[in-house]
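Next up is one chain by itself, shown in structure tokens, the form predicted on its own.
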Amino acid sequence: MLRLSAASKRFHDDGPWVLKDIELAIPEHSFFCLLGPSGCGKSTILNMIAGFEAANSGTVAHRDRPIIAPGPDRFVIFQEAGAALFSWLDVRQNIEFGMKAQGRRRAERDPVVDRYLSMVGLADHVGKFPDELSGGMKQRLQLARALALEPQVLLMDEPFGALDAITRRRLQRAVRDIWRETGSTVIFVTHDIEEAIFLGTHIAVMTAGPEATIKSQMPCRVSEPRDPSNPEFGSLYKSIEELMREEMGDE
């Protein structure tokens, strides 16, 4: 269990509060997707999970322990996949790049390696440099380097919202299968209420702020296929749509 436990957050001391009292309880193994509108403090809250940021008020904790820094148990994946990667080494060389920083023999990386290639679908393009790979595949780059590390949670920030529709929803579907398989907890900020249902086993909904906080925490329960012509997945976008709605001012 990851929890937040009335986390708040401001930047300056007598500013003003970007948080406020978050209350987040996120199970082992799920697919927890955190929704609302941009700039309502969704980077933020991962921030303070990834130890990036830390609370002024309240706690945010892993299995009882409290988080005060970056560790191996998280991993975040970035939007921007190219300033993340290491551009002089090529794709290989990248994957196991934090393996080799641990101390780990050539003998135990090969295997990993190899297994998150063939993963994330790049076994044919282990020579290349991230300048020489598209948008999409410096995503699945990033994945494979970050399930490589084995952490027991991944934390991925709007990760697909700089690519087209269709290579978006590719990737949608690859990280839904590579969470089944790895078992890890992935949280997943994202704007796209689509998204969130295709993706997640749970979803928090944000206030817009200032004094952002959740507004509203749901199982998703979505038979498959997970897509908008199921009745269930259109009747919990129309539930979500109109609570973000609400916060926007929408008519």
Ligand SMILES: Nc1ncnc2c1ncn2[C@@H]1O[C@H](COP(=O)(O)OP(=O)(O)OP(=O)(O)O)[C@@H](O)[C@H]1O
Contents of the next structure:
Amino acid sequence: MLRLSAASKRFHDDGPWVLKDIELAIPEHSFFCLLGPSGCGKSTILNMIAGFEAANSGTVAHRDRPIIAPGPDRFVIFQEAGAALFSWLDVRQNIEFGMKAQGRRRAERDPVVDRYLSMVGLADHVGKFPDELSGGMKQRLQLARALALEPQVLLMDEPFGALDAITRRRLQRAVRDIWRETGSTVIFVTHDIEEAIFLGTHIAVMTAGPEATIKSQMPCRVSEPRDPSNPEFGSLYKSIEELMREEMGDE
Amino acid sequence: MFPPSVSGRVTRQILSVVVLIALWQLVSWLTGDRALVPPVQDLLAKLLDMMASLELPTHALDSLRRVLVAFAFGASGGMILGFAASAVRPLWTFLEVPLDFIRSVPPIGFVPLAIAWFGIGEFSKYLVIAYLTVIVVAFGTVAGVRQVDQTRIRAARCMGLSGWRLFRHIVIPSASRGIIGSLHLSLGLSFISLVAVEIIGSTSGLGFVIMDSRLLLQTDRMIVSIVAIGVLGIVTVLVFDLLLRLMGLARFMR
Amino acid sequence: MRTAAIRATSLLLLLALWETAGRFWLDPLLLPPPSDVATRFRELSGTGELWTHVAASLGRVIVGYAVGSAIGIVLGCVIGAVPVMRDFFSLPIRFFRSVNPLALVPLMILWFGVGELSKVILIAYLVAIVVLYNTALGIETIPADRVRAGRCFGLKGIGLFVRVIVPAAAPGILTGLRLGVGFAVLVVIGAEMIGASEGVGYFILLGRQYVAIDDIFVGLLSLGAMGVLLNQVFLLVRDRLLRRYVRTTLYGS
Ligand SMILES: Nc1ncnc2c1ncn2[C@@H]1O[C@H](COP(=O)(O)OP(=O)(O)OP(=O)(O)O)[C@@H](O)[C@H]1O
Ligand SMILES: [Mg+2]
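With the form predicted on its own already on screen, would you show the form predicted together with the ligand?
Zooming out: every chain and molecule, the one shown earlier first.
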């Protein structure tokens, strides 16, 4: 369980509270989608879970241990893959990087690298550098690099926001399959309701900031296929859209 | 974890100046030779001295005149050459290699040649300061013109522009970024060339004062002049940028 | 292909023009034609005189450059990585960067004599300043997510610094190192013209004193060749050995 209790955050001593008394309980192995209007603090929540930012009050804990620093048990998939990948390492070296940093031996690393290379479909591109990959391939590389450390929690901040619709759909499927296969917990930030319903086992909607909180939290148990042709999908979509519209105001 | 506050930052910046001066005073005291490493109060006294006797302003003006005259000619020449070479491609292919080679020779190398050819008068000084500006600006202009977006030219063609009007309204503004960048760069380089011509074979200018102080072992006078030429360089480039901005050319700067 | 042909022709044409001008229109003592310069070059390199000067200059440049870039990289890393240091050093760096490099030549000679020490210190100092500035800038401009990704791998402190921050700042470091080459050559010539008994700068100035313009030309050509050579070596190392560090993955593919 990953838990935020009464977690509040502001960036300056006398600045406004960006997040106020956030209560979140994210079960193990869930695919948790976080929805909310732009600027409400979704990335900030993710950064607190990752350990990049500390809460000013309240607690953020993973398996009952408070989070005080980033660590390989929680891995972030950043939105701008080009910035997050290591431009001086090729595809294979990027994936290997984490295990090397942990001092694991080559014989131990190779099978893991190969496994995730083929899982994300980059096995034919091992020698390429990040600047030689397309946007979707970069994002898959980021995913493989994280998975190679077998983190308990994957944190994704609008990872497919910059991709075209088809690539995006393909990667959503890939992420879902990988999540099923690895059994890790995924926390997925998005502002796309459809994406949240397609992927999630749980969906949380935030209020607009400042002093943003969790407005509503619900399980997502839509049967397959999860697409607009399914009436369950449609009704969940409508109710979430209603929640979001209340927060957006007249916009 | 919190970002350092602004007031702390200013404090640190002021502190750095204080520490720097204190260090200088310490070195001066340790060497025990006021003439060799003059303490700050001596430098300030010398500065006032040189201002009162008009030595500093006179030589600074000489230096400034050399840079400005040479830069004006060099920049115009560079732009004319650059545009001409862009219009007549073979001309640039012809010039590029030799110009690039000349550019890779540090300007101070040309001082003895210029003196041998044209004497130690002002002309040879202007020449040494200006030639690098010509080359740098010509390269900047050619690169600027080359980078003009073809789509933009086609768009303008569709609107019926051609010939001089196409050049005036599309090519020049589009190339301006590259040209202005090269002007900025070459103005800075002009000050390096300036010192080159003034420390070898000149009887005026701040570079001359620096050399003269070396012969007379006047470290204070030398350091004041070194700082003065640095300040002159910064201020000139700042004023140049300001002028460009006032002329409404700011949008072409990065 | 056509470009290469025009270039070759252009160089030949230029040489021909220079040859006729020197031989028939102007005083060959004032504008020695290329053939004379070539003869003089052969003489000077035959006796080894030219190589003594070239070796002297190159030696100073290499020693000063090595010392300066090492200092610059280390200090630049510290200043770039520690925000407090960044604030503290921002004004001093701006001041030292704006000091005219050639103006320092007489001061260094006054302080450290006409020997090798003053030249090496001068080169090292100038290289250090430009490398330091660009290294710090390179570190400051690393995208935040790249460092965060490194921390996700559990790296911190020295490990994060060595494995992520330094390689990510490599483009900035290399920019500084390249600018440093230019400064080193510039200032070594200045120093050799003002106070030295060997070196290409000294040789060129000697040419002027004896009004031996063909010597000046030989000196200038060696100087240009030296600049081109050092630059090419630099580019070769960068693009062959360090190629992976100058790739950019920001904005688009
Ligand atoms: N480093 C920071 N310093 C000051 N304020 C910040 C900082 N980071 C975020 N904020 C503020 O916190 C609020 C929440 O930002 P955050 O990036 O978490 O929003 P978000 O929900 O991820 O938005 P989006 O959907 O647009 O990505 C915003 O008002 C933002 O201005
Ligand atoms: Mg965000």
